[in-house]
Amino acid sequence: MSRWIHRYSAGERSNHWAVAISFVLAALSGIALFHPAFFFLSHLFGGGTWDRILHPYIGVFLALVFILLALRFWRRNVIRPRDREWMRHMGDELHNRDERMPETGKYNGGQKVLFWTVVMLIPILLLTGIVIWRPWFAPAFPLVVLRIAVLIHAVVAWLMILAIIVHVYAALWVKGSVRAMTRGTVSPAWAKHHHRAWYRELTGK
């Protein structure tokens, strides 16, 4: 057998990489309009109006680049029996007990529940992001419109960007799996240990 498994394509993980560097602009420029203690961060994108004026397009390429990512993958993230089985054994995960976790696929049942999360976090920040940006389309909604999507919208942004966190330690976590993003492979022992029905899939063993 080859010394690695490829687990990605460079198409995948310049998909990958174009969400994850727009989704740090938006949420830095997004923190900094959230709250005065935050301004500062404006200085990264020219201030406080570029900061403005910025945010909502960046906001736009990160849905775009999103949902090109979710149609490459959606389908290896449909859940299944299996990955419920995973998520009831979580505990054992999280404390190395990995003889009692079920085989799982592509992606366990944390990466899949992570993945439809961030699927519908995405379009209700674009949707309220639209009601908002100003001075496009703000001025045609009441102003309780505007301050509902408000609202929401930072609501959502910090589960987002809480859910990303998870999604960044559980990457470092478990070692090898940063690899498989920057290289697109991973070695044998690697996907055996952690996906061994994909490794099944891939070695017929």
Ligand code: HEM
Given for the second form:
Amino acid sequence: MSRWIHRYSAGERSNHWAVAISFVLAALSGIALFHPAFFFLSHLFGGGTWDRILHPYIGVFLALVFILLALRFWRRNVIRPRDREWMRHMGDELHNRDERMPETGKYNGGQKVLFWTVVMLIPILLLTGIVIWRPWFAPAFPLVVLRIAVLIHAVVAWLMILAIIVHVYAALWVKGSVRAMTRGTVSPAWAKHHHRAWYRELTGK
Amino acid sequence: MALQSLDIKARSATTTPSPHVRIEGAIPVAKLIDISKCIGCKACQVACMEWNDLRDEVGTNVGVYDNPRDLTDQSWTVMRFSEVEVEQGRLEWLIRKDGCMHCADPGCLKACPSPGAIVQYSNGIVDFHEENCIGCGYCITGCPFNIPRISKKDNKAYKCTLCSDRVGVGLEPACVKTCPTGAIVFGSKIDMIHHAEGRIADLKERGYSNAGLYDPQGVGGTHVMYVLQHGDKPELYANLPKDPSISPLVSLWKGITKPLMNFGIGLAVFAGFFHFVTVGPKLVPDEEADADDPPPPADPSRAYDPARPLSTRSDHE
Ligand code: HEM
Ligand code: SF4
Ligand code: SF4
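Complement to the form predicted alone: the form predicted together with this ligand:
Let's see the whole complex now, leading with the same chain.
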């Protein structure tokens, strides 16, 4: 008899959603200061001043829970030759020509690249964010350092937001993926179709 | 505080027109500080404290005349004393009244993310409206003259207002009114430039061949100007920048990059949406689903047994 395939434990799922929720809050409160078009988002946090106060704390919380997540997931995300091959077939993947895609393990090349992108970007956001954090740390840095830090923070935040848009879209686009992070399980057919090598590893089939 | 009788030329973090109904607008004003006439009495510092009702902490003497040592949320102007020998053996005491320059192209306003926390009146005065300030300190990052200061008391940014509240009702700034030597004068910017020309001619006659007006064009000119004895060497005056402009880092941060980045985010969202409606979702083909494994039971909560998960939880592929 068929059973759902276990993909994420309750701990992994909670960790993922702690990251996801704090990321959305950090991004909304940050982007409120990024451009006047988004300043209205500061009202979600109680106004501009609260937005400015809360954003860095949300960011630090995000960085902490993300470190835990990265420690849980990094080994499964080591990039292998077959992932490079997968990346070369990105066009096929995007056009749903799945029969042309190489086999993948628990994560495909795209997922792994996204993982390592975020692993690189979050520490940069953390470091530059601490530098420009008022009233606590910013007064300790020379103006030129503040200027560089705020510029990097804005650009890296932008890259992060783009990366997460891709991530969220991929989850919605590939039907059957979301329940992996809500219930922890996927259908055997999903596992076999999208992550052939992982499916074989689990089932021997 | 709002000054409803003054038109506004620019308002921080605002993409719609600022209020400016008056036909003539206002005449650009300027404060001219003639360093060659300043005796360093600090009456202007006191007048500034008095008019604006500010009291800095009493500091300690650190062996120089500068007191307080730096601008603060309570000291919007300070006299900076420099002892220099431009010519060997001829000591000169250059005393510069430091404070906001009221730039025509203000870096503080460009950097500020909070709508209406910084405004520039059509007469050229750049004013902070603290009730809209969120305390982020971006104005400090943006200012080429290192002027704004955030208060430890309320986390709002403060600096010289050029006495906008006095100017708005036809008075001169408090420092101008009080200066006993007439080193600070105030009027229309054109008049102040004329006045400076007279002073510069006088200084040149007296041997200061490089005397000049400090009205740096890199920030579009300023509404606080200096007459410098050594117009070619502004750095002598406590590191007054020679050719200040908004840092290219700040222009990059707050310039065209932001709209481009907004566009990029919008594009990513639209690309996703149109990808979905054109290519469609990625589904597991039916035949594949049925081949080896029958479809999972309809009610997974009963079928799935967490005690016997299929995954090996191995960390290696
Ligand atoms: C990791 C820890 C983080 C820290 C310590 C941090 C800190 C800060 C600080 C201090 C500011 C200046 C405004 C303020 O004082 O609130 C800021 C601005 C900003 N943050 Fe963060 N942040 C972090 C993470 C993030 C994340 C994850 C994002 C979202 C992708 C983000 C997006 C932004 C944006 C867009 C701005 C505005 C930049 C601009 O004005 O150009 N930050 N951050
Ligand atoms: S000197 Fe600094 S604070 Fe004053 S107007 Fe210029 S940029 Fe703004
Ligand atoms: S500290 Fe206040 S005035 Fe300065 S940039 Fe931030 S909101 Fe604007």
